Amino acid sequence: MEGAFDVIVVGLGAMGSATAYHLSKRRTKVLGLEAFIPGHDKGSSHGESRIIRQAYFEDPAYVPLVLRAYELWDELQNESNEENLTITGGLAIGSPQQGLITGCLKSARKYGLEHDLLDAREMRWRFPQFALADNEVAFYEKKAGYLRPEECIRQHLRCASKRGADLRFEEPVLSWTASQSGDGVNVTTEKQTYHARSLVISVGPWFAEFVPTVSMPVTVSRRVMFWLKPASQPSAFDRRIFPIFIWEPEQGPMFYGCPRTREDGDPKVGIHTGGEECTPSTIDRVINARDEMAIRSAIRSRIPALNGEVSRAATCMYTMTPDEHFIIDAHPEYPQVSLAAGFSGHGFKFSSVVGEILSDLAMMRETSSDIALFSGSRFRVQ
């Protein structure tokens, strides 16, 4: 039958490209459908760098997954012979009583992750770029770093295509239906209707549009990434000496940053918490004075040498669940349909392992990875 596949993957961003890759490794007949061009900047997986870290303050349950993600990023890097992960070391900065520091310590102690806890005096000696308050500390892990999101997606797509995955771009999905018997789906685009045994839906901020009747709530919000020219000592922000960081001030929003990813580039910073609710069709892509004021307020006294001219800025969208944990689960009515959503803000680093998990679910309806935390059933009224 023309248009028949084992698995159809809708959305070829971070999670979808990794899913297509893992399915192709299993010699599965897979079709990938994407509304935009490869590695586009319309969603959540662009911007040169995404933080990867092991001591997960959000919940220790993430640690085994992120350790597996590191292994898979290395495998992809070896296969593609292209760099996708850079280790810089990483800092989590804040009050020792707040969630960022206590959460990092909890995960590190549970899984025996190597780390240092630095006070303000030690930070002035080891990382003079940062100006901590006397009551702040920094949790340091040397295996943290950043991924190149666009390159990671391209690598997953290239390797999947080489193994025979049928990847189609600028072909938006109009609708999908699933058999009540639990085996079989139809996916319709402007070009034709495709049939498969299983369906994976990983569409980022478009999730609610694709599954409007499912009780798995997500909120989409606007975020802005800034690249700043250091006001002094630009070499102090080189990736060889400047670590990735996340900072949770006692007053003000949590913010993060990455070093220069190339010699002629600039460090990147952004506000992690807050944000204006939006949809993919209503997001304001124009950078305004309020956006710049927010990031300058965050870094002015804390990373003073970085408070220079804006070299560029870009918007992206966070798609988050109410508890900020992911959704990785089967559709409640159709076991042959796997759903993946709510990754924004901290999900990209997991895309290599999420692709492996979604491949398991599509092919076997189960996975050996512990994904209980991400069950969609947690949102249903008991």
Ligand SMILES: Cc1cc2nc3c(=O)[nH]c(=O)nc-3n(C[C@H](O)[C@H](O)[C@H](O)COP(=O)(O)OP(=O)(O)OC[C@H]3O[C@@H](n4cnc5c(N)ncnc54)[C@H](O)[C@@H]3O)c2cc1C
Second form
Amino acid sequence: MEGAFDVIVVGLGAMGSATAYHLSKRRTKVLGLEAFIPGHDKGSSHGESRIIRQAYFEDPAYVPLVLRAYELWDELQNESNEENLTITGGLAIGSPQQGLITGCLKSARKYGLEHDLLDAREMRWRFPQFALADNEVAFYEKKAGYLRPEECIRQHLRCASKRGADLRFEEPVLSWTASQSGDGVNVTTEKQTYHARSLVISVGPWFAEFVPTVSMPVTVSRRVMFWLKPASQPSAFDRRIFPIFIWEPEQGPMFYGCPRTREDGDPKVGIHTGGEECTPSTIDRVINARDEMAIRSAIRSRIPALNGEVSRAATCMYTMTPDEHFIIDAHPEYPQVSLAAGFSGHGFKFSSVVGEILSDLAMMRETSSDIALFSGSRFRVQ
Ligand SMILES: Cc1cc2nc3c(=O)[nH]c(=O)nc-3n(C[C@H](O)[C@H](O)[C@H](O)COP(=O)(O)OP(=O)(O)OC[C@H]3O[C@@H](n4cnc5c(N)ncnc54)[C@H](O)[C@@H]3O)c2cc1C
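Complement to the form predicted alone: the form predicted together with this ligand:
Full complex below, order starting with the chain above.
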């Protein structure tokens, strides 16, 4: 068994890379173990862009966390001297009675977040790329934008490693055990067994198979990202004038999009709701005609200039909880093991702050951040 560590982090994707970074800032002896190479495309954190926004329609409880996440992304950017976040402004579009708009307004009002509410006519001159129905409105927030996920992960890993974190790639964890006394864990890979005082499990869509004994209902769903060549006016999708958006139509699934992240790139769109259940080993990575039909029927009449040929498409996985809120909590039997899972397709923007929270839990078994909404015990039958 190799010399003891303070904390072992299993899975160095979005959440694990940020956790290793925050632990390394606290001068902790940290070991990070990852099954694949840094910033790989087999989990949930690839595809060039992830939306970040503040007026959180899902629940106002996320707002303080996302504000802290912005601060931490900025700190990371300064430390690594490389851009990770681009502000484009953001639109949430839908009927004023539906959850997207009412939820954004609720969060914005509770936390005094700057925003504009635009009707279909105002949208036509301010953002002519979008064709709203007469009964739809758009909630606009200036501070929304997108993160570069692969770059964020690499920055977290690079800065953690510079501070002495021991990060090992292409070394999947096969099993782990925790002592009943509440202190100490053993983690075994093909190469060896490691010992530490605490363990953080941040294995994304592999959660259900990695922690099968814990009764938390987490499922995985297949998602497809499409990069489309605009049918006309490609410059209208430039990040300087095309904001990130989420659209909740009265009929059909919620969908989202991001501008071109590079001069020679194309805008990206995807469907947020629905999706076929899968596992990381059964996911169908081949893009089919149904996938393309779904995205075309979402955008055809709503963003007509975007409905051009597919330049690229890729699959990815959401790890869902039944209420679509995260799980960030101690293992129900082992307080020295922290679990981060079920980010339900909206977790990336928080990964900087989730890393900070998980390093609190690993070091002190408590955090000053309010994570009551993410308790694992909410799923336990009383
Ligand atoms: C198409 C798509 C679009 C999205 N859009 C947004 C968005 O716009 N905004 C937003 O905030 N969020 C978005 N999300 C959600 C966000 O990307 C995820 O919530 C987040 O990336 C999850 O991070 P994670 O660390 O849990 O998982 P991952 O980043 O997948 O990390 C898990 C890691 O664990 C490793 N691992 C697994 N098993 C083992 C093992 N046995 N040993 C060692 N390592 C192991 C894996 O290799 C992987 O690297 C989107 C997700 C998808 C799929």
